[in-house]
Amino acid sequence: MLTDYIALLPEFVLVLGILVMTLVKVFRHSNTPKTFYSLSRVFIFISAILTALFYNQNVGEYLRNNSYTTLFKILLYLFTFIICYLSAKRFVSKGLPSFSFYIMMLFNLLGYSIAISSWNLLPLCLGLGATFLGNIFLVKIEKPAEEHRHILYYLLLSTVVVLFMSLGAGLFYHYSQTLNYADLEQFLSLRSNLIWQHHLAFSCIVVSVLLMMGVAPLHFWFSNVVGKCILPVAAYLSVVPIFAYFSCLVNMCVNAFYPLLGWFNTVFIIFGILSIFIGAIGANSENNLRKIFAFSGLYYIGVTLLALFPINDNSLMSSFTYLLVYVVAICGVYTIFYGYRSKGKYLFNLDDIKGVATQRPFLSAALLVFMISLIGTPPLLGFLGKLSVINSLVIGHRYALLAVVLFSMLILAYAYLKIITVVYFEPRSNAFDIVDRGVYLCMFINIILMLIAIINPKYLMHDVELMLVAVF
């Protein structure tokens, strides 16, 4: 009995971290912006180690851990740690409080960790619902009073999403008397005629997860939030949560709702195509750098959906590879954003970074490398992701979808070309501040990891595949 709960040690450590940070906030009055980063990184590191140690421990019928769940959890910890490290530079340089940001990093890791290991709709809804609703505390960080309407809009949206997901789980429990994944799959498989209430329940849950991911036509909230938040929050929302949503979507579709996938597969394709076109076109319509990459992220999520469904070994590996390559590149892009600063202000409009290459050539060259990788140009890592998607679509004889993916990439590439033109060929309009060495360190590590994956893709294409198939 006790061994079952040993698997919860990583989550207990995160809870302990939240309590400790709260006590420090309340009772210690000499806190600095770096205090809560120093605390959070300790608990994140310990929790990550424990997650790796207890990778195959289960907790009753509610939570199950295997190589699949551990892979996504470790990725969450890794990228959260990177974002926390970069964000500390911003809070320290401005001398602003960081408690809300770092305590939400631990809270979200806790919620995502529970959701990823979920083998039951109850902890899934609790984990994803609590984090999506709780992100209101991230959105409101340093927001002036005149932007409270924007915050209330997100609060209303997140509440509706959580209610929809809860409705779907409630309907399944009403008709099947269970929320366990295996029992739900058996219940759905044994019914020759599924009633419309089953389809409605499935739609409520899946559409809610897709809205959290920011998939079109449910994307309207993401670009607005990312474009108006402070840089640490924008970076976090663009990089980290997508791993949790993707892993949960695959897990519940494979192990709970597989009998319904044939009915819903066309909807996934429609969502994917809409995301691809809206993302590519939307990126060209913006001058806000964060919104440009938010819309480009919509394109990559759309391609990921097209490559993922119908779910099998090959499609899962292709979609995961494409998603991971995208996240690595977008993490590099946001690292560069931390270096684009003038008079203490982090710049996010195209006009603000005109001619930046003349004063910050290394940062601008790295930005160019990351964008070329996002386009999927060989020999960069992005080509490996694009090649895996092309391979998956060709094997499935889905040539029309392949044409959509490649044509839309040409539209998206024009948005990247606009950025390159501004950075390299426009006269400089600002004097840029000295870049923190931590930014160069993260940029260097990111590029080194890309080079390792390019030179020896065995770890990504073979070893990771063995971890992914554990979901089946």
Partner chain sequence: MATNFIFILLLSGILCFSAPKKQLGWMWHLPIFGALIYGIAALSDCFPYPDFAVVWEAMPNLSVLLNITPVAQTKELALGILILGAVCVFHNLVSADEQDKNTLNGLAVINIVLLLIALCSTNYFQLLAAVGMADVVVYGAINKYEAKRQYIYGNFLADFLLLNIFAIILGQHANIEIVSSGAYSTDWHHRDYIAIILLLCIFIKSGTILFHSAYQKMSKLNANRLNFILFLATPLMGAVILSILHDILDISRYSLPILRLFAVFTVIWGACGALIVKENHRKCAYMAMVFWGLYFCAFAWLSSLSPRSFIIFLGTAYLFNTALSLIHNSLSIKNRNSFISILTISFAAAGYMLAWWSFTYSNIILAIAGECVLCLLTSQVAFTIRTDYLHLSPFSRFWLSVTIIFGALAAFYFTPELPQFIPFLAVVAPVWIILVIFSPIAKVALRLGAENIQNNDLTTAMYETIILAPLQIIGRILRLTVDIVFLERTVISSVKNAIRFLIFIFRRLHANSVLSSIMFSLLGVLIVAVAYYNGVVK
Contents of the next structure:
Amino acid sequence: MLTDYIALLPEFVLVLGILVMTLVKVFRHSNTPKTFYSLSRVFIFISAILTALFYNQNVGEYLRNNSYTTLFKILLYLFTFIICYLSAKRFVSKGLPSFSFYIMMLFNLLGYSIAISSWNLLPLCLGLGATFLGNIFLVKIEKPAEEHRHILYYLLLSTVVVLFMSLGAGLFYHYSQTLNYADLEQFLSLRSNLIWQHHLAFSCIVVSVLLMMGVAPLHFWFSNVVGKCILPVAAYLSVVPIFAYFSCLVNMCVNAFYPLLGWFNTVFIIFGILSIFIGAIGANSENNLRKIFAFSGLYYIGVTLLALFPINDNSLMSSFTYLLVYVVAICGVYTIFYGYRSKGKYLFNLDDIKGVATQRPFLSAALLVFMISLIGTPPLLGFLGKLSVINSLVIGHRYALLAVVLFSMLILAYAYLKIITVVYFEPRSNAFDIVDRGVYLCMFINIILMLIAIINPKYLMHDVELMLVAVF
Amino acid sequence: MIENAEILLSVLMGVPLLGIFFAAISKENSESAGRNVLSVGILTVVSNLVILALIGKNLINGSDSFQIMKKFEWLSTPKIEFLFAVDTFSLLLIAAVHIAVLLGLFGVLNNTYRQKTLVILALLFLEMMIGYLLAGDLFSFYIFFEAMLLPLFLLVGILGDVHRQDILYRFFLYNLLGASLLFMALCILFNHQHVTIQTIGTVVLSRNLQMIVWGAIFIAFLSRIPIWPFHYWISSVNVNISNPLVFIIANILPLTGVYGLIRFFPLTAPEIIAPYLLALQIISIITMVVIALIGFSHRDVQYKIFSYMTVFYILYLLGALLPTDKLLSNIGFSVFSWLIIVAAIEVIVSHIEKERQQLGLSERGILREAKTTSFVLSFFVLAAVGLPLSSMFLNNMFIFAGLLTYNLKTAMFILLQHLFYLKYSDNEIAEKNNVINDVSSPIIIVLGATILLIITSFINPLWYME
Amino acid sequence: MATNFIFILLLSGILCFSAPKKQLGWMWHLPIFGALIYGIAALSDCFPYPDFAVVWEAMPNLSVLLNITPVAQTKELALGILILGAVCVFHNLVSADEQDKNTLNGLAVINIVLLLIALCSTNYFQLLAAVGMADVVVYGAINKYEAKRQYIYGNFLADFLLLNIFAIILGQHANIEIVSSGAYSTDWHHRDYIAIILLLCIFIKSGTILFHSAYQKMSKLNANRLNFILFLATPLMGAVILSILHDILDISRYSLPILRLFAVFTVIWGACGALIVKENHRKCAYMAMVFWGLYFCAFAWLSSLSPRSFIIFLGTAYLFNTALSLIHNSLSIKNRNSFISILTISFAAAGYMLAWWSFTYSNIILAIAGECVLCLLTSQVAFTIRTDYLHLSPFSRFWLSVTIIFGALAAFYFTPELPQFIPFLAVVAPVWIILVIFSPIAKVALRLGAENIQNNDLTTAMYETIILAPLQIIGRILRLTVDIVFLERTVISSVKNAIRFLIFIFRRLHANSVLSSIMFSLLGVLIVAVAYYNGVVK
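And the form predicted together with its partner chain, for comparison with the form predicted alone?
In what comes next, the whole complex appears, and the chain from above leads the way.
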């Protein structure tokens, strides 16, 4: 019946949006960069409303919606909207075509939306695989021919990842004849002897997701991609997909692969520790701002992993809080990057932003706020995340991990201090362009939300907790 | 008495935030040259002093426990409630910090370089200090303990004339390490047994956990106090700072370490750390003597002031570590005068150095014609050493008495702290024109009022309390 | 009433101190004289006065009883201090040397108030507060920077030594009252330490040997300030401390020998100095040193020392020094040797007559008087002296006369003992007359170069060489070794190098994207495999 698929309306709207944008691109010739932004925001907005409306509607045995999935989807829509808004400023100011970017926004939203709601390995692999593969179009935007080698590399990598994921799904289907989470979970828990193929299949799927997240030691692609692509793409890749991957990872681990998690917890911990260290060291080794924050993102993802596993409601809450706080701050950082322009060019080297605080004091102050939040220094929002994670580690009596997290944070803080020093203490070397009002607006809203969240977080945390436990 | 006196605590914390806002929006041009924003800063601090006086009126003199309290539920899972409370001890410290900052603001009256940044950051630091000194629960204590690092880092980095970046990094990272360790310890304590600052000594932990927790707490607080090996970063930062307000603020930071230990350290030291306490006392004494000797031989007057402050911080620390809480009020009263005296000395010394450098003079006989400056400086130096001109005089005697009761040998070394002398009283005949101008009238008025306050503190620092 | 007397005196002192110089001039002294006369009358029992005591809430948990009521033992001394104070104030007022009379007299009166407060104290706080504040007052009275520095440095140390003693006592007894010796000797710890520290404090304040440099530096001051400080300020405070706390000395067996040693050497050094140095004010400083040395001798050897005797001879010494300043200024160079000769003989005699030390100063004053008369009666040289003497200001002549009369009165006071010394006088006086004409001793002393020793500030040089210089060197060495070599070069460098190394490794690992991809992927696989093996297979 049609009503069984009514929960697919948001996805349908997104498909419609893609279609409309394609038609506009093909048949309308007087398109401006703002055209596709205007279109995309309409569809994103409608889709978001519908998502909230059908928050607990399932679609057969393939997709399941509840407060857990809705939470992540809404966050996805929200941050995508913000990225789209800010990116429009860039495309408009440069007068460059924006079709590829916005259509991929909608496409990715579609893929992630399906993946988040998936209750079956098939939509999961389809959703995540398509988006990961499809990111090639984002990476390719405005790239000259000489850099196609990197694009090819990414294409190869994404293909391998998708294949791995498919292999895992295929193996599971071969041995259990099902891809449904509940059935898989039942299958795996009832079997007394799990064979190595089950573990291999599980590993293939989970490791693929971890690679998509950019967790060490599978992080090698992320910083290069983020460092080389255009600012909107870098912002998008740093901010949005992580929610989708996190949500999918938790969902499948809790609902499908729980019996197999036992030994894999060690992998999560080792990957987490490696991510933390590599992220902290990597951030110190770079001069490219985006790469610095890409590596620092690796640190935060590592901490999230450490806090998440072994999964329980407390660890889920703490890791989600940490992740959310990180994303809010990194979104703020990229907002600031939209303001750092000189002679029409967006700056991304440390040396380019020397002494910017003397000319752009509010932007620099905001950057400082976001970076301090990333370190976890109170009284900013980052402290809430840090508190959640450290509390979780203490409750779990994992003091060694706690020491690792804190020590690495000091190394990471050194990298941020370098940026603060350059921004505030060095003499200015460039003249900076006037900043768009939209950037200030986003920055201001971000900071206000952070302040509200940190001053009175108990209501927000309570509601989030209720939504998260729906995954169990 | 005011009903609902806890409102005053909120006002006390809110006023600096308002001050920051008005300072940020104040208009500056070449004519005003930073005076508008400075006026905002001064008004903010003075307003807070008035509020402090009102709070003082609502306190009962002689009571050592928290009297005015304000609770605020922050998180429900885990259940974290912030508690802000004040007692006589913290009131004295808050007042001292305010007056020191006020003196520093007057000290930068003629400063024109980034005045707005200076005042905003100074007020931000003040806000954090107020929060820290009012904190009554573990988490609010930690929050402000770490939060004050940022404004201080920016102050020192932008206005502190610290040319080596690694010194700045070290400054921030050492303190961040200490704060992180404290956070870890507090989380362990909080999760183990929901303790408050007052009941922290009653918590029962396993041996290993006790080592971790108390070790972390000690390192966290000691990293703020210039005790070996943490003295190096502090001294590296301080010797370069020529801005008096920045110097004062940078040297208020060790007070947070001493205060933290006073609040956290229980009456009876946990058995596990008792042997380490002796080692700590020995290291403290050695640091005190070494810093005094280095200050003695150093020609730079900023280092001498820093050495002097270090010696006293360690003295207060030693007093705080004694197995008695009877010295708490003595430490509070002594610190009240001491901080103000040091701030005044720094303001005068920075004026002298600035004039000297501008006029290209040597130091010999430089105060010969600057009679007012000379008199005021002499007064504060005499008060600084502990003559009966301030509340330091009697209260230090009690602290000495406490220390001497427990260990004569270590306490004897404390006397060696008095080996430094100020460089301006050279005994050579001054050159004829080697003279500077006196400090300006507004500063003289403020210093004069400070002198009265210091003398009043000798008679009774809390004269306005019943 | 004592209450009014103390406060009136203090107020009059403050008024005079802060009075404008150029308006009303000497009239600002009228309240001082009024207060002094009033106080003298009160303490002379011309009318009864009530006890004065006030409870000072020094701290929330401490109440201190401030008591300014001279008891029987201290009343005489207090009276004497007031009388001497009046003499000093008068002298400062009439002296042509002093330009800033108001300030000096104001400070002098405040100092007297503090001396009285110290004298009447029954608890340590009051004593310590008075001692400390008196240091500040005297510091203000010294208007030469060279003298200020050394004075305040030494007295800071002395005050801290005193504070140290009280802190120990407070720590042991938790009691701030100055108790009798019975309580000290029974259950106290660190007795020797306390007693020696107390002596050290008193010696610093009184300017005994090894601690006299500060007062020598004060020779740059004019005579008024110099003599005020030498006799009616800090050294007198040292004597007050000794009189109040002398019971503490009984607890250690080392106290008396040390006191005697210092006293004798102080007398000898002071005497030699007074003989040899040419500079008048330095001579005065050495004379003061002799006086205080003799005071400690008396304290050490005599069973008791009456306040009356002490005050009279303190006054005599003060007047003598004042006269010395006046007379020497008037003498021509040729007669200096004669003067030295007379002094030499006087002190030599004093050395034999320590037990009758009261007579020494009488002798000295008589000797000076004799000197003046002798000079007047001799030839051309005397003519000069006569002319100079005639040209002295009327007040100086009056002053000199007062000195002579006072000296005679002092001698007369001891009239009962006087007959014993007539034979001595009969022998000594001719010897003096011979030595006045030929002045052999001074010639020998000058030939031996003893002046160089006295002229050089040996104590300060010793202090700087033996104590300060090594401390400075140690300070520099510690900074270099501990801070720079150990911390900076070793610990911090190691951490920095470790981080740099890790960054280097990181960059190498991430240099080639294809190779690093393969490597990291394999690492990931390896981790999973090892975890699988440990978690499942094993």
